[in-house]
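Here you get one chain, nothing else, as structure tokens; it is the form predicted on its own.
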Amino acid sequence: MFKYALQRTAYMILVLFIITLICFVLIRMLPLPALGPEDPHAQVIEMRREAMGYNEPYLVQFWIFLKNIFTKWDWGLSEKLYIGQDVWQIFLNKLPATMVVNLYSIIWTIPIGIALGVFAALKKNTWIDYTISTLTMVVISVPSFVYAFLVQYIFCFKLRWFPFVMKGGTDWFSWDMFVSMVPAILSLSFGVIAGFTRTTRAELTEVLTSEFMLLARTKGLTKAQATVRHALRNCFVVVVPGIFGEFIGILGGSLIIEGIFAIPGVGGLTLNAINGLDYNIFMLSTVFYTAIGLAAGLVVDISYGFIDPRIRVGSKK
């Protein structure tokens, strides 16, 4: 497993490097945003561009970019949105909002999704199973921003239970802040619940029809005992890695949901950087989202070996 983890980590770093290089070249091919003579930071930004090698070939620019990151953790300065400010500090200031909203969403959606999946599997081929499975497929098929508009219309406009946008400030765990986050949390939750419901139902249904479950019943275990002691444990071999992946993904957030509910997180920052042609912020966001996606996949793959001993034994053969 250790050798496998090292190989997967090396592949992840290689893929991250290749994607970063491609994105860097594509971004540097775009025309630079103009700087007005009245801008007090124009001279500083021009000096930074010269130091970053903007007049050099792309590979030389990329080498300077990597050298600044690894030696000084310098991602550059914002040139449009937060003129003259350090990109990394801007990003760190936006990260807590994204993490808190996604953390609230995951805390309650994962248990609900697993519970619905277990319930549907135990009621297989009944109207309960058909109803849950149909609703799950419908929810998965609908984009998250559609739920965002429905939540805003029903709970914010009609019922007036929650505000339309997230409250300002940094009191992330206050009651008023939580209430203002509820619409965004609900919008993010539907897809997660449906995903875990479908996965849990599919895995548990397969396990319940396995031969070892019949053997457990013939040895005197009740259906509930056999399900809890054996079926759920085998089912969670697939479910638990998905939970790990979701917790890694709380850093990523949702670009569209954050924009709809005015969440001051990394998603909104990325959209603003695209619209405002702030290339340094967009480059940092691109590397960040790529790293989060790769890290989530790595954690899921490695966690299989720790959860299921059979995988560890098989890897040694």
The other form holds:
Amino acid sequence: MFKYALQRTAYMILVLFIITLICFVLIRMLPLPALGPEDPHAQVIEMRREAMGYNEPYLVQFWIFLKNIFTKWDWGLSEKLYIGQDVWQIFLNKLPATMVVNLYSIIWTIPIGIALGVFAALKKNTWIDYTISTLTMVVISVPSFVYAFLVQYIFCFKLRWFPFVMKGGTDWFSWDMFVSMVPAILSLSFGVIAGFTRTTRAELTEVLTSEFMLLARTKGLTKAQATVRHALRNCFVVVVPGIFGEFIGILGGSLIIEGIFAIPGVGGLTLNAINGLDYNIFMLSTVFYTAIGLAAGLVVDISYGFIDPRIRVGSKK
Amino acid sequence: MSNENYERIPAEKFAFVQEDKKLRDKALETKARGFFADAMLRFSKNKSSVIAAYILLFLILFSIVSPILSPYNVRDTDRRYINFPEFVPAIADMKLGFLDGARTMDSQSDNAMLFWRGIAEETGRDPVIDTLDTHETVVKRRGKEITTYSYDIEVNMYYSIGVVYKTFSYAEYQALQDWQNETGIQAIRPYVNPEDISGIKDNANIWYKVDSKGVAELDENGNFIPAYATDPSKAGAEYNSIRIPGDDGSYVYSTAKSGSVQCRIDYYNYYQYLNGREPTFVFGTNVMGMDLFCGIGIGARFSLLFAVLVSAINLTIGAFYGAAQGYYGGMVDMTLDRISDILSGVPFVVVTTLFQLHLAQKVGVVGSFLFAFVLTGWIGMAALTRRQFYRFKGQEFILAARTLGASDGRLMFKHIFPNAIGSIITSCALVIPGVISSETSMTYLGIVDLSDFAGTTIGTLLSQGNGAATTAPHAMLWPSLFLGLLMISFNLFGNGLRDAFNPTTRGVDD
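Following the display of the form predicted on its own, present the structure of the form predicted together with the partner chain.
First the chain shown before, then all remaining chains and molecules of the complex.
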């Protein structure tokens, strides 16, 4: 198992490396944003560019880029949006907002999602099941900015329960901050709830019809006992890795929701970097999002092995 | 029946059953049902999918028909009718409470109500549709109790513009007068000199005597006192068209302004002059002053066509790629799998951005957007095809075909592929909404700007509507509603198709 995990991790790092290389070259191939002649930072940035090897071949540039990261954790300077500031510092300042909002959202949505899924599966083929399944389908289909609009219009404008945008400051866990985050949290939540409901329901209905459930009932367990001890455990083999994946995903956040509710997060930074052509920030975001995506997949794969003895034993062969 | 011993039956007792006619199976008494007919039958039993299919059909029809039905196109933008609610004049006259361009305005003072009355009296169209609520406030001032009233009213936004200042060249001014004479609709109102209305220069709607605060001074009967200009020496150009009632011929209809003519224009009538019709916006207008009814249709048209195109390309690439992976297996499979692993690892936003930055100048915005979708979009389809190929390639009928000398290509596309076609078709119906959703997100975020090519897109409309989501919710509501319905019905329809084609996976969501 350990060897498997190690192999997968090494593979993930290799993929990340290749993607970084490709994106790096593509970004460096773009014409550099011109610096204004009056720009007081022009000289600094010019020197930085020289040091980053902008006049060398791309592979040499990539080598310098990697060397800077591994020796000094230096991701370059922002050249347009936050002129002359360290990209990594800017990024670190943006990360907490994204994480806190997403954390709040999954903390309450995962239990609800799973509970609804279990409920629907237990009441399979009744009106409860049909209602939950159809609603899940509907909720999953609708894009997040539609929810954002509804939440903003109903809760922020009509009922005036919450402010329109997130409040400033860095007191991430204060009550005021939480209240100002609620619209964003709500908008993010619908999709997560529906996703977990769907997975749980599908998995549990399959488990409930398997033969070991029949055996469990035959050996004298009540339906509740059989469900809790056998069905749920088996169903969680699929659901729990999903939860882990979701936790990795909180780092990534949502570009759209962050834009609408003015969350000072990574998504907004990326979007500004794209629109403002700040390549160093964009490069960091690219590596970050790629790493998050790959790590989520990796965690899901590995956690399958830890949770499911069948996979664990199988991999030892 | 007695027991007989049949041990020795002489050969001549045997006779052939059929010597001169061919032996045939009995013809089937019922009509044979093909694979697709069977699937359709199963599909039609799934009520929600059938309803979804009808809604989908309706939405597609809408996107085709609405730009034709709408008197506007997406490039028609009006500078003044911005974020205005739904309005159809004929229905507004019936006072049914919808399509009347109404927006609720809170706490309008008595003075504001007078202002609305002024517009109503001058243009003949009352902007106040209904008074919803009256608030009474009692304030004590200098020992006296003063009662003030404020009103919550519904205002017809199209009527509420009333009269505006407009500057014309002499030729334009004459053309407008000719049009007035021809149609009998009066757009030009008598001019009011600012000095006659306490020097107010920025509000063309005041045509009556006011004090310095802009509050109307009424005569003893509670009527407005007109303040129209009568000095002919200040007239900008000769006026030889319709005059308002009560005009003895002395009113001046324009004023000179540096080589051109400035006048007060009844905007609603002027709009008729410009467009040849009264403003008709079934879904209202957005922040650009664009007709949403037409905009949604145009946007949806693009989204649908684009999604179908992307799906078709991805389906083809994915099918070939997955076929090669699944059929050859081993090293080929592994190598191709690593490639798709790498491609699928790049976030879509990054792909789109890089393609936009690199290719937009060379192949156009749409072309580079298409490439971005194609670069990673086929991976899911390839994985699906690969699975199907692994499932079928070891089966006996493939072995039989191979023994008969069929080539690899023939085995892949004549023998294996048709078996996998059901699940491939159905996944296509689920790929389309995914493409629409990503496309909308990207245009919403403004990473891709398609307005030059497509006119507008649903994503663009949504991002434009988002700015005024509270004051003009309709600009957000209609595109959202359309998109939401489209996504829901596409997904329900796709699920229904999948259940119909693969009855074994019914109710299992992957």
